[in-house]
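First, one chain by itself in structure tokens, the form predicted alone.
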Amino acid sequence: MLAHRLALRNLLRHRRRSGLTVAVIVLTMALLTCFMGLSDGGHRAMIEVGVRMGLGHLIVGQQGYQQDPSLSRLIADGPQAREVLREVAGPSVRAVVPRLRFSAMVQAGPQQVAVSVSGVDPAHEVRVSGIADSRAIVEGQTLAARLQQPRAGALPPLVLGQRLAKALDVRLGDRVTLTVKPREGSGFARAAFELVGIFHTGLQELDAFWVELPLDAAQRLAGVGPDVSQLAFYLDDERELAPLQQRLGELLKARGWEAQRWMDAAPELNSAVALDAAGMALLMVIVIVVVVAGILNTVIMSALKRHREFGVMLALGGSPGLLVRVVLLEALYLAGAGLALGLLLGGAAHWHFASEGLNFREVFGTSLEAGGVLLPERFYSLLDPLKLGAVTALVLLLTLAVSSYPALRCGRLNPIQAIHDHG
């Protein structure tokens, strides 16, 4: 107790320079836990949006389908796959989508556009897919929408993007004829389609070349019966993909298939995930020297202007140990103290992001893009309680490594010297 109350009192009696070094690391520790929650967040909502434009968090489909994803390599009887792997998969899994994918060609007239056509269960589609989200459609009414409304007679309804609906010059109700080569014969496949809706997702290769219909009518055209080409995997969240993985691993070699994660599917967005997290560990590190380096500077100041102090009590009968722990508790004081206020403050920064987001088209005055994604105007803090632990505990640490030096320092003090040489 007795090297508490020294140490105790001597940061009390030097208030103003224990006052500033606390400042210091209550303004560094407070953005430093902004910060962090901003950029995990951020790279939430970005691999969100990357998973939510055609994707999945894991994408399972026939083996050597990714190196030739043509009709010929597709999952047969898609709904009947898609329960068994509903079934191993567990309750982590949001939705498991089945997706039938080809190329063709799309005609409106004269016009003539190569594209990439994606049959879709609507039903399914619509909780987990941005383009099938009624926030991307920007005329007219998405596929889910639509197949709610039958109408006798009516074609297959189908979306395109924006870009490629100016390339084709057409409009909401116009006939679109899609024309593919099926998986069996030598000719070719037409049918013609309406188009009831036309979406925005500020993705290039979505909106000028991307055509979504249900998944039925993909099918017909394409003569594959009730085959697929993927299964798509969507979780709540995304750190249960690697035990996903484990669970399926059996299943999916026994069958045939192989998996996907998001991050080998989009390399572009997952190096710009990893490139905006080395970023926010060299701001940890460059907030953590300074903190380190704040408290490591008032402990050498204060030890130094105490010799004669710290002679006095080594002359009465102290011990060594005693003024080794006091410059320690001193140095343990002042981080305590300010880790604490910062993540008070910066806890409070959080929680107003978290519920309220940040604006980054009014901060930065455009939209940001990120690995081919264009991403959501507002991000919201998300804070892992863990790596905020250890990044002060790291602090916490550091502090008692710098400070033993000149704690051993004072603890070596020849009594007589020290009062002589400061007297």
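Remember, it's a predicted structure, so these values are computed and weren't measured experimentally. Numbering follows the first chain given and starts at 1. Compared with the form predicted in complex with its partner chain:
- Of the two rigid parts that describe the chain's movement between these two forms, one contains R261 and the other contains G338.
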Given for the second form:
Amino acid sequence: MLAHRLALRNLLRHRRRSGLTVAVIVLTMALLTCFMGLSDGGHRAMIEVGVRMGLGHLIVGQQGYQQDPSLSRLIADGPQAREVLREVAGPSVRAVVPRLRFSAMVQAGPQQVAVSVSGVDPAHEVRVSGIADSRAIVEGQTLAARLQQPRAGALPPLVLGQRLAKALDVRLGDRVTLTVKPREGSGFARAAFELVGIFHTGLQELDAFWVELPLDAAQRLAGVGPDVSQLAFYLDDERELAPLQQRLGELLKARGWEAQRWMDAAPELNSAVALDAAGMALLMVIVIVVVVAGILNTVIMSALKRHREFGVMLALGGSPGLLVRVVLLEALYLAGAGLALGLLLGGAAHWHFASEGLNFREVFGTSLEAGGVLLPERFYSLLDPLKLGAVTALVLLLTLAVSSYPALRCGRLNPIQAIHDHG
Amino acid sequence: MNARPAFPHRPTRRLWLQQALGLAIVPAWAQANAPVGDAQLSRWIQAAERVLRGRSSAAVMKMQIQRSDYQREYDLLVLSDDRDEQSKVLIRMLGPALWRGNATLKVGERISIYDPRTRRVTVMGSSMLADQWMGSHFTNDDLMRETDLARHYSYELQQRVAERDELDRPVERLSLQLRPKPNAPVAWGRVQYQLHLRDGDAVLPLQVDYFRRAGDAQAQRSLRYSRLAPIDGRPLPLRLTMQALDKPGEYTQIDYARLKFDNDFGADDFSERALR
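Mind giving me the form predicted in complex with its partner chain, seeing as the form predicted alone was just shown?
Full assembly next; the chain just shown is listed first.
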């Protein structure tokens, strides 16, 4: 009890010094908390965007499809395969969506561009895909919206990206054709479509080389019956991925299918997230070093300046252990107060960014791209309490460790020498 | 896609008879106001489109490409054979020396390309269709389906006026509007076809304008036929000019140097072996 009182009294006696140290710790800790939240929130947004832009968390295809994505490697009978997969997958899956992909030539008037075509089921897609989202559509409407109001005699609908629309010089309602090599035969198949929507995702390869149309129209054009290229799984929680893969393992093997995780389907995105996380970890190390160095500096300075005082204490019968405890407690109180206030401040900032979000365009004046994915303009802070707690505990532990050196030196002081030297 | 009947809308016998009689008896000026059936219009367009190909043809031509960033000139040998169900075209480059021996073969819907330097035959995939053929304003796609004007559009005769052609012969200039049939796999909103009709049945193409959208006033591409000269005793347009109207000053011009019809090609003349 005496040690605590002495430590607090010592700290309060040098308010300016203690206050400055606490302020440094508060500031760094608050910034650290805030950045940690924003960085994790940003990663989640990147993954979410990547997954929404047509990947899916887990993508099931015919064996060998990833190496050779051709029409000869399709999953036979899409609807039936989807039923089977859904049943085994369980309730953690938000959606399983069938897709048919092939390359084709899109033509409008004299302009022609080679593109990737994705045949989708708009009703399923609308809950998971970024392109099917009406917010991505800058002109016209989504496939799902169009199919809800069928018109007699109209061409099948099609949506494409903003850059592609510019390259083809097309407007809503225009007639465009797709030409593909169907699965059978050496000739070409061609069909006309009506452009009903133009989307903007910010992803170059989608905006410039991507065309989406209803699955049945795509299947008819490619002459593949009810077959699909892939069935994409969307999860509510990305952490469900590993268990899902395990559950599906047996079925996939039996059917000759294989599954690809989003990390493998979009390695650039995965490494962008990993790189950013590594940068954040480095920043944290620097911050911790700064905090600990600040505390060490304060403790050493105060210990050196008080050799005479300590000498008197020892001479009056104070034990060396008491001195050690007083010095250590001073450091702990400094660190504790600083960390608590810093966490409070950082928590407030986190709360703000978690509810309001951070608007990147406002802050940086431009949108950010990472791993080929355009980050959403506004994203939300996400804090992992475990991670934050670990960092806090680490700072406290390091403070104790670095303070023990000046503390132990104080304990070993010779009272007469100490009083004499610092007369 | 493979079936390409000679007459997609075969007129009924009575209609055919009427037309035969009509053509024989009624003078040209009297026909001007008579309604002309779709089948007849289709036949005229079909005839105009085939006028330089006949049932089979062999031609030597010079192709001149004028682009904003370069100019090129090729000498081509073009063989075509439409006597079978599957139409066949073989285009071989005769010059300049750098390109000599390059060949493009189309049998039915299959297009293959031969490059003598690598001695390899490539079968064209759908992505390559988008390329322009040897940098010209004709695309590989044009090459692939040059007669679908007669199949995928509905016709409307808009104008019929008497005038004189290049050789100062009295002809009728017919202006036809072609609109794509509801589900036709075509990428143009409207095609304006002008042709010359002489003596009621001899058809020569004059100009084809391709419009992007049905309502557009300005065409995007325009193909003009000119330079009438007798081939096998019959005057034919020996110059084709494809103008890219959205890029002023750019065009591709084809001049026929020699043209011979009704050659008896063997099946081997259009095999991939013949490419080499």
